[in-house]
Every structure is written in C-alpha cells, then in structure tokens.
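Only one chain is included here, represented as structure tokens and corresponding to the form predicted on its own.
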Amino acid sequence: MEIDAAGLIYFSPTHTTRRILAAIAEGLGAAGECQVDLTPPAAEGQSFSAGVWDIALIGAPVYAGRLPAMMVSRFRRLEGQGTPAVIVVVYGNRAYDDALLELRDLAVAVGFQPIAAGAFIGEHSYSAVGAPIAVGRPDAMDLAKARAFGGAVRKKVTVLPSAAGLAPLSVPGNFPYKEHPQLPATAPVVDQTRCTACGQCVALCPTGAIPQDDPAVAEKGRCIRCCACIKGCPAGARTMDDPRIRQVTEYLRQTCGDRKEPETYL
C-alpha cells in the first residue's frame, strides 16, 4: 500500500492537535499534504471528500472525556469514502475515557477506515498562571514520540497490499459514551484596562460567539470554554473567572500533576 498523498482533519482551538498530527505526518513521511480545519465558523457547512488520499490523520481535543459536540456535527459532513485513517485525540493530562473510541466510530459512521490511533497529551484548557496542568505540552518528547508513531504506522502499512480485510481497530473506551456533563452557560471575562482590541479572539473563537465590533464580550450560549481567546491574547486581557470553572481547574491541579506519555494503537 504506497502513502503519497496524506490529509489532516482536526478541530484545535489551541493548535495543539494541529500541531500533533503535523508531527505525526513529518513521521509518516506523505509527500502530499492537505489540511481540513473544522476549528473556524466558517467550517459548519462545509463538506468534502477524502477519496483524493492515501492515508487520513484524523484529530480531536477531549472535552470532559468526549469529543467537542461541534466537532462531531462539522465532520458528520465528510465523507471518507474508504480511506484509511490515523486516529488522534489530545487531552489535558487527566484522561481521554471514552473519546478515542467515540472518534473511531465517528469515523467509520462517515466511511474512514481507521487502522491506526493515538491518545496524546496537551497542555490543558483550564491551565493558568497559578494553576499549571500540563503546561507546555506537546513538548519536545511529545512530538518526537508523534514522529516515531508516524513512521510505525508506514512501515506497517506499506507492506500491506491494501487496507481492505484489516481487523476492526480495537480501542479503550466504553458504548454508550459517558455523558457530556452539564455546566450552566458562561465565558470569559475581559479585563477592558488591558483590552486592546485588536481582535485576535474574534479570529480564534471556533463558535463565533465573540463580536468583531465589541471583541471585549462574548456570548455565553455559544462559548464552549475551549479557552483559545484566553490563551491567543496577546495582552493577557481575557480570563476565565467563573467559580464552577475555577473549581475544576484547582481540582484538575491537585490531581493531574503526574506526567502522563502518549498512548498509541496499531
């Protein structure tokens, strides 16, 4: 089975699984690369066709042990047509629970063949100043142990014929999915001292849920806490200041301290 031509598909607010399965295609080795962002607005209606590839890289953050909601809805849009796909998902250090099989079944619902997956770790969402879950990660390590899975994954299946009779890729996980859990409606706060609207968190925000003519509030209904805003100014402006989502982030620092490596399936 020859990989010349190799396709993305991630949701990544916080470029984290962007920047994981770019280094699981360094290590693949693809010639070709072409990228599919479900992360923008922009990305709700659009559709599109993998037939054009050897090989997909498949890639999702882990919301609360599930894949984001609006992730799911934008890639039921894809249609895989067969190919062969590499399955990643990225969490914050604590646990990815049922996502990666979650993702597995997605992605055989919309006619992908996963045939290889990985659970990889990001610094996490909630992660601040005074509150440090996985801070920096990926790092070197991280992305040096993405490569090598990409180059494990070529060398098994270019050795193969086809990927036609494969085995069903066994995954951790359970059916049915733990439940989305369900927090009242909130965003983060905008300290307007130090706002300076330029509006890089209107481009970020993967809901739209922040306006271009008033950058210094957001829509609560729309906002899916991904924190990419927060992370993304450039002046330190934006925080996340509701005391449910505090809570959780000091619980997540008292437990999560302990570095957790890369999982991977082949």
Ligand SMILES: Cc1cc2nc3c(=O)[nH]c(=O)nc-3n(C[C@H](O)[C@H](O)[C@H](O)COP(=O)(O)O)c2cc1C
Contents of the next structure:
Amino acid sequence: MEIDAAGLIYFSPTHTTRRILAAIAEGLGAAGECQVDLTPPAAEGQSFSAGVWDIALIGAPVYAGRLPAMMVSRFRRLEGQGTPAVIVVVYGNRAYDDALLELRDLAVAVGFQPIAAGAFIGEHSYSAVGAPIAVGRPDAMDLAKARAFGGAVRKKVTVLPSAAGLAPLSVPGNFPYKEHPQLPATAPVVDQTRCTACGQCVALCPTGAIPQDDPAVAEKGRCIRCCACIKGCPAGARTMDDPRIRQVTEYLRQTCGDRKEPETYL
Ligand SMILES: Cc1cc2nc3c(=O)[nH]c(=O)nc-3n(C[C@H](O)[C@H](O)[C@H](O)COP(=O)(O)O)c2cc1C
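And the form predicted in complex with the ligand, for comparison with the form predicted on its own?
Everything in the complex follows now, all chains and molecules, and the chain you saw is the first one.
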C-alpha cells in the first residue's frame, strides 16, 4: 500500500490530541495532509467522506474513561469508506478505561478499518497553577514516541498489498463501556477585572456556550468542562470555580502523579 494522502480527524479543545496526531503524521511521512477538526461548533452537521485518503488518523481525548459525547455525535457524520485508520486517545495521566475500545468500535461503525492504535498522555484539562496534572505533556519524549509510532505504522502498511486482509485490531477496554457520569451543570467563572473581552474564549468553545456580546456569562447547560476557554484566555481571566471540580482536580493531583507512558497497538 502507498501512503500519499493522510486525513487527520480530531476533537481537541485544549490541543494535546491535535499535537499527538501531528507528530504521528510526521512519522508517517505522508505527502499530503487534510485536517478535519471536529472541535468547533461549525463541525456540527458537517458530513465528510474519507474515500480520497490512503490512511486516516483519528484522535480524541478521554472524558471520564469514554469518548466525549459531542465528539461521537460529530464523528458519526463521517463516511470511512473502508479507509485504513490509526486510532488514538489522549488522556490526562489517570486512565483511558474504555475510550480506545469505544473509538475503535465507532471508527468501524462509520466504515473505517482500524489498523493501529495508541493511547498517549496530555496535560489534564483540569490542571492549573496550584494543581498540576501531567503538566507540559505531550513533552519531547511523548512526541518522539508519537513520531516513532507513525514510522512503525508506515512500515506495517507499505508492505501490504491492501488493508483488506488484516485481522481486526484488538485494543484494551470493556463493553458495555463505563457509564457517562451524570454531572451537574457548571461553567468557568470570569474575573471581570482581567477580562479584556478579546473574544478568544468565544472562538475556542466547542459548544458555542460563550456569547460574543457578553463572554462573562457562559451557558452552564452547554459547557462540557473541556477548559479550552480557561487555557486559551490570554488574560488568565477564566477559572473553574465549582467546588466539585476543585475537589476532583485535587484528587487527581494527589493520585495521578506517577508518569504514565504512551501505549501503542499494531
Ligand atoms: C470532562 C473531562 C473528563 C476527563 N476525564 C479523563 C479521564 O477519565 N482520564 C484521564 O486520564 N483524563 C481525563 N481528562 C483529561 C483529558 O483527557 C486530557 O487533558 C486530554 O489531554 C485533553 O485533550 P485535548 O487537549 O485534545 O482537549 C478529562 C478531561 C475532561 C475535560
């Protein structure tokens, strides 16, 4: 199989998943690259056919041991058309539980053929000054491993006449998947003395929960707690002030300090 055109499909509010996919793509060395970003609200309702690619790299963050529900609904509008796929989850140094299995099943359901998989580590969305969790990841070592993984995928597929005869890819995880937790509605709060109303948060929010005319009032019912607006605010004006989230963050800080390493499945 030749690998000329690669498609990168991802949901990545705080960009760690996107960075891992970019490093894998670099190692894969495809000549042409197309990006399908499922993160912004504009991705809602868009359909896309992968038939023009030789390979797809599909990435998602882990939310409570699963895929983000919003990523799943947006992804379902894609058509895989038998395209071989590398599936990747990125998690915040706790665990990825059933997310990689869910991504494999989802990719198959829309017509991709998963041929390789990886679980990588990214700075936890909830990580903050005073509560660091996997800060700075993916770091240089993670990105080197992602590039090496891309190279190994290239080696695997270029010797094959086609991906058709490959055995189904086996990945860790359980079915039925972990239940999605029922979470009370919440959203980051804004320090009005710092906010300059630059609008960056409005553009970064995957759900359109932050109104352009008043960025201080994020709609709690639409917030998915991805923390894109917090990490992307140039003035540091947004924080997650909810005591329940602060408690979870502190628990993660205390229990997820040991560095986990990327795992790959070929
Ligand atoms: C709502 C929510 C739930 C999360 N659940 C988990 C989890 O179960 N395990 C884990 O290790 N990290 C978890 N994380 C952390 C993210 O998986 C991690 O920060 C990831 O790198 C974010 O990807 P992104 O930068 O592409 O948005 C969670 C983050 C959020 C916002």
